[in-house]
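Just one chain follows, in the form predicted alone, and it is written as structure tokens.
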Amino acid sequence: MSSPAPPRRVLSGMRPTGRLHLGNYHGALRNWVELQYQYECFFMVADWHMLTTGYDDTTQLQEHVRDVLIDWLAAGLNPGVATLFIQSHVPEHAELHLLLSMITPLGWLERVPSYKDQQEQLKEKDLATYGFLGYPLLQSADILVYRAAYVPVGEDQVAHVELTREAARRFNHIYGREADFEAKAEKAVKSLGGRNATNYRALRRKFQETGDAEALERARALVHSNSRITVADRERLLGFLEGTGVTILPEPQVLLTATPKVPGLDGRKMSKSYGNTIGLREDPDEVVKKLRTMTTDPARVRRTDPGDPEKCPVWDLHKIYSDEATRKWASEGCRSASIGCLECKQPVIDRIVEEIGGMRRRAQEFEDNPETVRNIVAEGAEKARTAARETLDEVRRSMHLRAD
């Protein structure tokens, strides 16, 4: 039988791209700091996803998974609660990985929303390649490999959790079953009529082979409408469309998050990409030099001209950084024109050069001491290895891979 998982387990990562920004830090980095109090969880650098789309240069990256550590560190992910770690330090991510591809079909990957997205917006880039088009299903071994039960994301990342369910639960179906369930679940579908029978095996290639949704609610309700059928092949039914049985890996639920919109010196998402970032151990002077010239509301030409809040970015940061009493004070002051938009940007750049300083003073104590940095990520590593092989044991053992 299978062990349970983990009932409070998180798992979540990040790329290392290099030193982090603002929109990283309210984007996710902030929430992951609230979540290590609550749950059991595990936070990894993804270094082999940078592979998938950065692989032509790999010269920055032990930098950059160091500079994304220490900036872990600095903004109060505490090690001594969470489990921090480098992805490429644990290979059974790879090992189950591989043997998920052995069981996902093709169509699942090539209708990820990301897959042509990037596709588009990385045109520069060859990402014609076997790990980009499977990197979601890393993705997937990440989050199985642990047996999390919760995934914090935002919804544009709802999609890569869906995936992960899918898989686990095809995973199921075919090694967590009854000895002879599919002789049974056979024996049901013909059970269901000749009319009834055909309509089940078409809806149920269809979902299999495209992932197509509606196939699957319509063989669902299919089954549940025929009231010729045992309770027990019902059941059996139903698992032959979606995989019970045994739960080896079970299916994660998305934990959604609060994304406050960070903009970005130019009024646009905050992105590396975009060159419109603040940095979280940015110089506090050039933190101020920046936020001074940070774009408003294009309507403000003269100080005299009244304003809209809503179209202005530094009001996006207010809601960020501003209690209730500051907010009014800008909202009103920028549609009578009683404030000029330095005085509204003040508070602001007041509370990101106090925050910003606090990350810098922590990110100086392990950059001075880069070997307790080492320390934490071989213990994390081992933790994390501790709950990933135990995890594979079992996958191993029901697809026969060992003896038992």
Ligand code: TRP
The other form holds:
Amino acid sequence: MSSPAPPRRVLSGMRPTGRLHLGNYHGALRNWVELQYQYECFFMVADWHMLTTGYDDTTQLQEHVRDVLIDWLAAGLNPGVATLFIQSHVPEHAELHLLLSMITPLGWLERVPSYKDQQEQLKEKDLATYGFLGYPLLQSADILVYRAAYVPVGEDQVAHVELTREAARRFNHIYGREADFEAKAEKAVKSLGGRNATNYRALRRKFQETGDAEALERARALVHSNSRITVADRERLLGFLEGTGVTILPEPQVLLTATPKVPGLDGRKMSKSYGNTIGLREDPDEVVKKLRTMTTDPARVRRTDPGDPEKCPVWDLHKIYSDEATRKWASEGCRSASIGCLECKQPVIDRIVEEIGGMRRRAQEFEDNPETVRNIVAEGAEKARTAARETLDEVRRSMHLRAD
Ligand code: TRP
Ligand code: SF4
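Output block for the form predicted together with the ligand, input the form predicted alone:
Once more the chain from above appears, this time first in line as the rest of the complex follows.
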């Protein structure tokens, strides 16, 4: 059996929706840039996921994948430390998805909240497809194929990680048995020594027959306190208590991203579908124009009307971009009508133009050197495949899909 994955592996993905905006940046990307220096990170462009809702027109898919990659690089994802790749370059995702589909009850997928929500929201599309129903399980495969410990996502994706945990648990329950697990476990029990072995057996029986949680806890403590047994035997004894076997696909955990609210130009959440975005490499003059006309507190009709920052989307931008002194100046100036909205917006405009300027420069370098981007993606695919193959080898073996 190959060694388990490094304990602190992270995987996340993004659909190739085309050029990214400040909502994508503050909602995910900025966090990924930090995570890449703390964990072993895999970040993928989820092009197959795009097909689950956008199967009818794929003509722009390549371009959108490239745009997302370049935006990632411009935002500071570093291919020297993180693995950046494209989902469809790693066919192991599809294989694991197929295998998981065999053991996943339909009800699990029908109950995922996004299933009905999205069908409602995207009424103009026929989403009564097999692929759309199964896409959260494809996401499970994305995660499990790397045996990732953590998945940084926002609230809206938590249910998908929960499904992933259930799928992993079910897989391990069905296939996670060494051929001679019981025999090995029994032997490990004996190695605990006379009294301890007797106690272990009694506690295990009690837990399995009555579900007594205290018995389980006491048995675990007994195993942990025994310093003479091997690590492998300890894991067998712990698994044996609950009737489970070896863990082939570990259950991942959500790394909930604490994200600021990023308002769009009309005050609603910034989103491509609302057409209210500021792009990461938009022309600075355009950005200035957009921000100058951005919605503010509707109560401030005239310059002399006092306003309430809490009712103003520009205030949400101050929370992201301004230091405390500037925020104080804006808030007090607004409430007392001593500053106008344009004045109030200026520090935010300056900061955003500066931020976007840096991204534009970096993006341009990659635009000018398509070979560099191709190499990054090829290398990413190679690294991702090596990790994915290891998992699939073990998965196939545990399912007796091959002889060795
Ligand atoms: N479903 C995610 C989204 O729509 C993208 C995604 C695909 C993903 N595979 C993933 C996120 C795996 C985290 C882990 O935003
Ligand atoms: Fe919004 Fe600033 Fe205008 Fe107040 S002064 S309404 S916070 S833009």
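Computed from a prediction, not measured in an experiment: that's the story for all the values here. We call the rigid core whatever largest set of C-alpha positions still superposes within 1.5 Å between the two forms. Positions refer to the first chain, counted from 1.
Asn196 is among the residues whose C-alpha shifts by 2 Å or more between the two forms once the rigid core is aligned. For Trp315, the Cα coordinates differ by under 2 angstroms between the two forms after the core has been superposed.
After superposition on the rigid core, the Cα of Glu209 moves by 2 Å or more between the two forms.
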